[in-house]
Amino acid sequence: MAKIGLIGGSGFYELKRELKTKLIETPFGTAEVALTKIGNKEVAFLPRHGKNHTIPPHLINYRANIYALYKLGVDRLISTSAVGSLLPAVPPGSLVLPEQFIDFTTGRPKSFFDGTFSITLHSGRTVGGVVHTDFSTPYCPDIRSTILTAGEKLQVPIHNAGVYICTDGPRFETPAEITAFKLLGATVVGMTSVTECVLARELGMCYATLCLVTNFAAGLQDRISIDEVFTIFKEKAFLMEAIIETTLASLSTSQDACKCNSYRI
């Protein structure tokens, strides 16, 4: 059984090590999860978007990926993430560790808990019908830790702080739609993110995750394409890769000292 789980976001769809790949049945359809092994860690390592980024941003089956985790014994859960800026002091390239999140999305699926569903968790507690969990501390302060000293190890800068607002996509957003981000608080904008971090916390995981700017946000330069996100995050892999390698070598697989314990149901 994998105690961590990584999910790689745009640009990051494969770990360059041997895998072995499992289709894990869930309430909530199959996901694929490809296993693995860094260090002495036991990795469930799953790419959010495919393979060969086929899947959107509003139709990915957030609650197959979180239960499949989940089910594969995943109790702590990196993800990485490729986000515009909403300041000019942040730009191109920085990596950045939110501590909290703003959530613009509508459609999609955000809970497990839709009144009749119950799970027992890993911790023993069964929790069901409708439940409303507590967000004061969204993001892992240990995993956190954990990957700022991994930064500082490698002696790689990542910003400490920041709010990631989350949109449904898949457009980028208009200058207008930023500007009142900005008046927010926000200081990236993603897509993906802030669903897997409810999810997470729904099913008693500690998530965290570590994002790379790939652009400005609208009206911050001239245009955006998905090009410029993906050759962005092709030059910053081997970061990303060492950071995560580095994290998961002291990452502690217990959740017993984690101070978010206390945050999730």
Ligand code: HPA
Second form
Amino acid sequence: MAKIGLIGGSGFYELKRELKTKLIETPFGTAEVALTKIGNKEVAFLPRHGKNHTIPPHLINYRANIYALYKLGVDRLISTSAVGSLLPAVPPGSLVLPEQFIDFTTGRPKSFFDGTFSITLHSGRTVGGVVHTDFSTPYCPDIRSTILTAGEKLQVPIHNAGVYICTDGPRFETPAEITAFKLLGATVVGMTSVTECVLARELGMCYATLCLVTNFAAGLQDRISIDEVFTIFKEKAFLMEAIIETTLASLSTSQDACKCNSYRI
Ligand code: HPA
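Given the form predicted on its own above, I would also like to look at the protein as it appears in the form predicted in complex with this ligand.
Next comes the full complex, and the chain you just saw is listed first.
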């Protein structure tokens, strides 16, 4: 059983270590998860866009992915995400650890609780029917602070704040949308991680995402291309991996110290 899950975003498709790939059946479809050991921790790894970036953000089977990790025993989940920055002070190459989010996604399934689904969580509590999850603390403060400490240890600055606004994609935004998002208080824009955060909480898992700014958001630079996203990710992949590895070395597998209360769901 793996207590810790790791979801890799754009540019983070592999871990350079021995992996045992498993197909996990869920009520929402099949997910492919790789099991590995990082330091002394069993880790379940899932590249959200597929191994070769074949699944666009709006078509990712988020529910199958999160349910599969839950089924493997995951209580604590870290993801990496590529984002555009809305702030001139946070340029491409920066790392951001968001504290809040705004969900602008529309069409994708974003809850397990459709009225009929029920599940007994790792905490032993059975939840089901119509469930309204608390999001006063969307990202787990314990995972966030462990990531920040890892950044300090490695002397890699991490922007410790911010609001992640999530769009459907797969297109990038218009400058008018970015102007509106700025007025709403967004710091970074991405297309994926909020849906995972919501579903993880619904199944009682802690979640935090480490974002890499790959570009300035639309209107703050001439144009945006996915090549630029991949180039920055390639350049910074080793840093992300080092932070994740250092984080995992000291991250507790227990939810006892966490204040996001996911385990009380
Ligand atoms: N917008 C949305 N998602 C992104 C961006 C962006 O500018 N950059 C990387 N992922």
